[in-house]
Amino acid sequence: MTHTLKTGGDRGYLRIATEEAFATREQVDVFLRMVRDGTADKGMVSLWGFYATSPSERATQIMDRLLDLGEQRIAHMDETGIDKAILALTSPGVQPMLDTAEARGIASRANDYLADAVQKYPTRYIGMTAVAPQDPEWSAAEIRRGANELGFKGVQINSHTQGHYLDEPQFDPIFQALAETGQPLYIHPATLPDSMMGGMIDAGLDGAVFGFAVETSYHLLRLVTTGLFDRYPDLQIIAGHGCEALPYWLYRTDFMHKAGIRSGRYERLKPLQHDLFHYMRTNFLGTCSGLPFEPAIKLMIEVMGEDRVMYAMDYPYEYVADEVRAMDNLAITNAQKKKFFQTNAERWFNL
């Protein structure tokens, strides 16, 4: 597993990394202010109290890389053979910000900043729109601006917004804008809201190690079981980290969801037009961000279909050349590998 990593398709495909993060200084400064003044929730204190203040090598290195959309990032892509990066404002975006006007401004300026970087490196960078779901109508307008004026190819929302989830009716303008623009929605993890945190922080399990997946898979299940895809049958939702483990749990989740519907146990759950297998194979897309693990990728391909699984590095939170080599050596067909690295991203992001 020591082959040289090059861009340009020397192995029969380009490598498009579909969940790559950046930050703005303005965004991080607000996170720090919230940590200092006590308005940050426990998850933000744990996450950004570390990344934005720790002198550790991991924290300082990641902060440096998050804030760079220039030559350093391009050099790192070259060094690991990444031809194109699909970029989004790092989690939790502006969603924890209590001042909605401030959140809107920071998201809008981050989108402009990203658009400038995409314009500077048009063959390397692809943008996703950041929104402030605190204001769903503004977010819908920003989705349209991202698609129609900035040339962005998708939208990222970092799971819950101050404990509120996208299945709640007030967020429907966001889905209307996604339907109108035909863009996919990437639901990226966020730290658990205080109401769900429990002992996670004390256990050291609140972030990417475990808590992210718990919170985001819960969000995704809320969306599918409350009929989102019956209302928006063409909507595509992307989830990273092995589609947040939903393919592994799908049989049991589907079985118990049907049992709950039959029993009338939960007032909120109504019969759906299809089973959960249908939605997983029709409306969900999965990436291997943070999970360059062959068994997990093969499971996604088997459960979701080979047209619905994509590569992601999760830069700068993961940046390991040997992980790219491992993906090059996946024991799948060459046709599947090209879909995984290149053509699925081209299709679903309309590149």
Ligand code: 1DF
Second form
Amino acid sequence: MTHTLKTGGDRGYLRIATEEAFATREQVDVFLRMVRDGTADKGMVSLWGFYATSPSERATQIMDRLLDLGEQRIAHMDETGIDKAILALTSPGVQPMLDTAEARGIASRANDYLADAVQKYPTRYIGMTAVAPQDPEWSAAEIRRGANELGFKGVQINSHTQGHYLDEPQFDPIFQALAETGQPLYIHPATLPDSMMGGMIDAGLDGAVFGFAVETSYHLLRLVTTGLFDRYPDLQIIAGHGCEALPYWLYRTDFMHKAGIRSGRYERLKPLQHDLFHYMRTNFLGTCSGLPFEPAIKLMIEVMGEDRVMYAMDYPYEYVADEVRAMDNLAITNAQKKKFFQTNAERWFNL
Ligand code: 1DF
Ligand code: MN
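Now show me the form predicted in complex with this ligand, since the one above was the form predicted alone.
Up next: the whole complex, starting with the chain shown before.
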């Protein structure tokens, strides 16, 4: 231990954690029902079959912490010096639910429940809207309700929705609502759809360990290459886990993307207004959820710019006080550290 963790800015900055999860009982009950009645995909069986039924300490503790938006969570924030948590309904939200009316109900009640918690702890919690992309028009209306009536500051979508990706035209109302309300979209990982699962589960690599990043980075790149940011040049997409490794790959994806366009190899690849470096520095924000790892954070700062990299804990999936201390001790300038922990989140979530 190098220092005591306190809230209140004793180190010159507040700590705002930007990828913090909660669940509702009815959400988890539907996951369990889907696992039991055989309608869950392989990823759901692997992930929620584990968290909702395993007697292991990790699973029972995480379930307990996900379901709490009260004093226990506040105490854990106090213990690790987290001033504010930006909260979202845990992955995969309601996106795998086959009954769209049920999905809408669970998402809107989760939003109401979160709004109540934010009202109870207005200096500690900030909310993001949960949506049901199965119904894009309803989701657009819920995004407006979140921003205009519930006081939420962003939207979270947990990657694909039953194998569908946000560049598909039916999802456009969601981007219109984001543009109209001026909110960022957090694209959080989900498990791989069955079409991509391959041998990931046999290898034990389907979840947060690796599979999440494979699927989510693919989703994010699709948004770039299909020209989403040429249509919505002000759109801000937040990605966790070191921006899902996109900064690491950027030279190669940009080079090969240009080579693919020049050679006319793919019907779908059309010239974009800018190169991929531009979109990474203009439309993406990265967080250190799951990657409180100095080389990865410095890479994001170098590639994306110091205004685009933010702190996240990923409570309750990752709740490690020494990781917060390591972030306090990052070898970056004090001005960069204040941006990382506090002012970038204030700016991009419009706090
Ligand atoms: C896990 C990790 C699960 C993350 C998550 O949501 C999640 C996990 C279900 O460890 O199983 O959000 N994460 O973002 O790293
Ligand atoms: Mn997460």
